[in-house]
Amino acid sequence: MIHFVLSISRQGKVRLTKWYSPYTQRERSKVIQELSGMILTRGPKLCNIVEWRGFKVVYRRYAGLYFCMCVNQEDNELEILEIIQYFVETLNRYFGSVCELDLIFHFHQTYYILDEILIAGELQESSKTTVHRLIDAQDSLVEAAKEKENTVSYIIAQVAS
């Protein structure tokens, strides 16, 4: 089971967090501080798996971002690396070539993509085409809602009520 997902920039700024296990706000801050210090100081030729508090943290660096997932000791590390790769490939398809600014300015879409892939710390959908189809459908719904809001009759109805 995946306990949490973190995306950290090379400067140590957190760009994405998703918690699947209960942590208090204080514990979350401490976890982020510990792991960012541990992962950012590791050399590039070292293993992408870190033992931490009885868990394994599997991470991978893409450009200026580290994508990290904390899993149980008995979970398969290679599967988690594949999930990270799958998530980043999906982000790349959606944003073109994903960068730190995409995660900052389009965080709603980023979380939506993550929620299509993982639910409750488990892989939900492994089919890339299915996830891409669902993301495109969500974007169509958002665009339709925006168009409806901009119509004159909708604006008049909102003012009249």
Given for the second form:
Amino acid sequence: MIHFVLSISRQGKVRLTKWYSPYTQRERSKVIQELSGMILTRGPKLCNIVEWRGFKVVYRRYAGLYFCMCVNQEDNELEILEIIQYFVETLNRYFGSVCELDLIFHFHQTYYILDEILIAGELQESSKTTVHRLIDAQDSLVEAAKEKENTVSYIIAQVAS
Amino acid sequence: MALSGMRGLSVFISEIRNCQNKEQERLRVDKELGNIRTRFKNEKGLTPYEKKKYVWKMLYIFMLGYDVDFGHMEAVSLISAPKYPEKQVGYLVTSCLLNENHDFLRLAINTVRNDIIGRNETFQCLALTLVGNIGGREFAESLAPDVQKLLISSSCRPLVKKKAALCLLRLVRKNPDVVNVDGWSDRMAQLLDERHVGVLTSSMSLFVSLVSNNHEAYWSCLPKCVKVLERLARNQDVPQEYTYYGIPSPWLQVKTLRALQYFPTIEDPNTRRALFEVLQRVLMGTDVVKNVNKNNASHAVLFEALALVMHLDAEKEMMSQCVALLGKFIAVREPNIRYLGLENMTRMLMVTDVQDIIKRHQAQIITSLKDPDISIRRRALDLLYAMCDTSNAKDIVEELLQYLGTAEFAMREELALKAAILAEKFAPDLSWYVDVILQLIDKAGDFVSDDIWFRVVQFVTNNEDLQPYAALKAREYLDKPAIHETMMKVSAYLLGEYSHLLARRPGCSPKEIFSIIHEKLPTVSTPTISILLSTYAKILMHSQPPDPELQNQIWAIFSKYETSIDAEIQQRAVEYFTLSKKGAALMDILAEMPKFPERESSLIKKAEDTEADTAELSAIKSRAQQQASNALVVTGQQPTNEPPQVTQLGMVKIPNINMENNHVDQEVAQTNGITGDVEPQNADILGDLLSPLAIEGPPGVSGTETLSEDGALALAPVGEQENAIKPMVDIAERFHALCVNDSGVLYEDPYVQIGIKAEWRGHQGRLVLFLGNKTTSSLDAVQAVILPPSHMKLELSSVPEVIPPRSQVQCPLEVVNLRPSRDVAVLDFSYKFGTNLVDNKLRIPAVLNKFFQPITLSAEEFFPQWRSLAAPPLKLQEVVRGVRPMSLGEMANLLNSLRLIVSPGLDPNANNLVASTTFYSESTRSMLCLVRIETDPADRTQLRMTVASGDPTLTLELKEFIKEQLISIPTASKPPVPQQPQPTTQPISSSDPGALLAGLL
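Now show me the form predicted together with the partner chain, since the one above was the form predicted on its own.
Up next: the whole complex, starting with the chain shown before.
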């Protein structure tokens, strides 16, 4: 299973963290610190796997951004590596040629997309089309609620209550 | 795409991004947190939109690494909002901020349950996702039946179903009993009939988890798995959206292949045939293609298929096909495939008898040991270790030794251990074994644990033929200009025992042996001095007829150490001195060590124990232990026959008594009395003499178990003995903080707080210990004893035996620094509260840097000094690896905080730092120290350091000291083990008397 997902920029800034195993806040920052030190310093053309504290961290670099997933030693590393790729492709489809800034300013969307792909550290859905459709549906639900809030009758009702 | 705009949030993120430095960021964040706090307080005026916005901001701030504990409640409360937009935010932010151990989550269980059993599909999804991601045991117990119901309900749509499957998987992981296997296995089989690939993927994950616990119940699912595989392999009825780079869901294939590995075998011939057909297709049909993603995906399936073939122990033909594939993989350019090839070869060795085929690839594997990638090197090392036998041991071990010279810090300990074990297990002859171990110590002394050299001593002791050879080798190493301390120990030991066998060779007379060993004495640490004293005693005994000159020399040394501050050394010196005056009786007492009983190698045992550990961790651990045990003057050199706990206490208390009343005669008499017996077990009264070996126990003592426990204890760091009362602060962390600061809390537990305030002037210091009783009853039997290192004089004024309730006593402690040394004084502090006896050993922050006086030098002053201190031992240089990465600015701050003042711009190269300080001690007076650090901007984990001063010991100690500060040594806290949540620490309320006391200081 995937214990956590991290996305760290080349400068060591954290762009996304998702923890499927319980870590306290202090442990989380320690993990991030340790892994940044290990992964950001690795040169190109090395393999995408680092061994860490009896676990394996599979990572992949996209421009200035590293996506990392931590799994058990006996898990299938290449499978995880392609989950990363699939996640990034899904982000790309949603944002339209995704860049780091998208993930910074719309970090909440990134989390929603991740939640449609992984649950409990396991792959939930492997179809980009389906994920895309579900996220769109969520977005329109939110939009609809917003429009409703802006109607005059709603505002009057709020003031009256 | 609809990106719901949230202006306030975007503006905030931009502002954070514009912050120039961490300080500005912190200020901005603090401001925002203040704002959010006040807005949440008068909640009335908060619109749902605003509430959402603030919760998002909080999550962003949390991601930056700040604490937002106050906001947990707000996030959780949004879960029960009636409308989707708020609820959605509440669910997501809660699952990011909290983990399963947070109490707040309990508040939400009811709402979550209502959402799961409610009719609103979108709410169901949100709730299932939260439980799937952070649900704990309590969730498992109260929600599992509902989730199961959803999963098998026919009206439930795929989008909910797949979430329910993974949600149930999480709950099963938290508590396997929530699924009743009897009723569930049929349901599971039905779920595997699912056509929808998304739902099937989730169900398969659930199945893997269930079957890994209990395969017996799920035999009926086995053929279904094979069906799924067939469907995917033939690409039948797989929608386009579920193929990935042309491969029908590689993830589902991998999971299904994994599930099958939990069944011990496949009996039904039809199923077996169908499966092998699929496997054969995967093994043969996977080609290396250009597209890296396609390649990864197809090889993910291939490696999983390989694992299944190995598991099923298929026909010989298929197995050799697998080995051939792996042999191809370890030589390809693609590093991931190379890595996995090596890994799977190692696995293959464990399950089947393919050693001979794999040996054909030995040359390629050895090449991988030099791969630029540490991950691959690790795999290669493991594989070489696994494939080693008598036929190739010599080659492999020699490769490992060669590699040891260049290997990085992180791998050396593992490498050293593995080389030692292989050498022991497969040595073609014993002299080769001795050669290997001595080379190992020579090349990587820091990474050779004591076990390794204990073992070589055992072998030599037990094999008479080996003794002259080993002694000769040891003698040769002593000729080297600089040798490692461990080498010093082992050579001194071997020469003490066996140098008389060499006596006729040139340069090996007792006198010569003595002088070459004694030459090194000033450079070794306290425990080694004890060994050297024993060696001298043995040399004295073997020089027959006695050489008066040598005798006088050695006696002079003994009488010098009779006043040593270290109890162990003192005792040895006193005893040997008296013994050696007894003439012939000496021969009986100091006779050769008897043979050790044959037993399992403690090394191999150790290797097995630490197999799960990564090399790094264990290296760091043992280093931390070493440091801790250096700090404690008494290094667990315990007599072997006593139960460990008594010894520990005994060792601490004895010195004081011994030093005051030297009942030497009486003690010697006792020793003599016992040693008079010729029975083998008593020969080990000198076990004290050779105490490190005690880890293996003296002959004739039964019960290896207890003895190895002994050994373990000897290595245990200070302060790890079991106290019923646990400290409330991280002692190591407090110590490190106080090394930089001059006042603060050194120790605290529910009853006692110890604070420290220090003033330093030149080589002297005055510390005040504040011992505070936090309770409303008095503390009894308070004892504070200082265990000083040899380089320091410490005087603690008397400590009252009772501390009255809620009061504080001050105990001044005078410190005089005699010589430069990194050793640390220890305060043994104990007291009684009720029936609990609490005993702690605390390091006192009177460390090297406290005796620095900052000094800033100009270029005109610096360079002449730098040039005049030209060569070792006054100027030492070392390349340090494994440095904790930090910017140049951070490093300068670190040095400044140690009072090593950095002179910016002095070095023309901007990547270098130059610092200077003055060190004070009684022997050196004031001494200028100069430091230069050259960093590598491309690799922050390594640097070159040059240290110079007018005193060789100071230069060495200072260099090691700075090195310790630069290399990151994590505090002793346990690594997080995801499956085992650790309880959160209790918050300390402000009405706590401890906090009040802290205020007093």
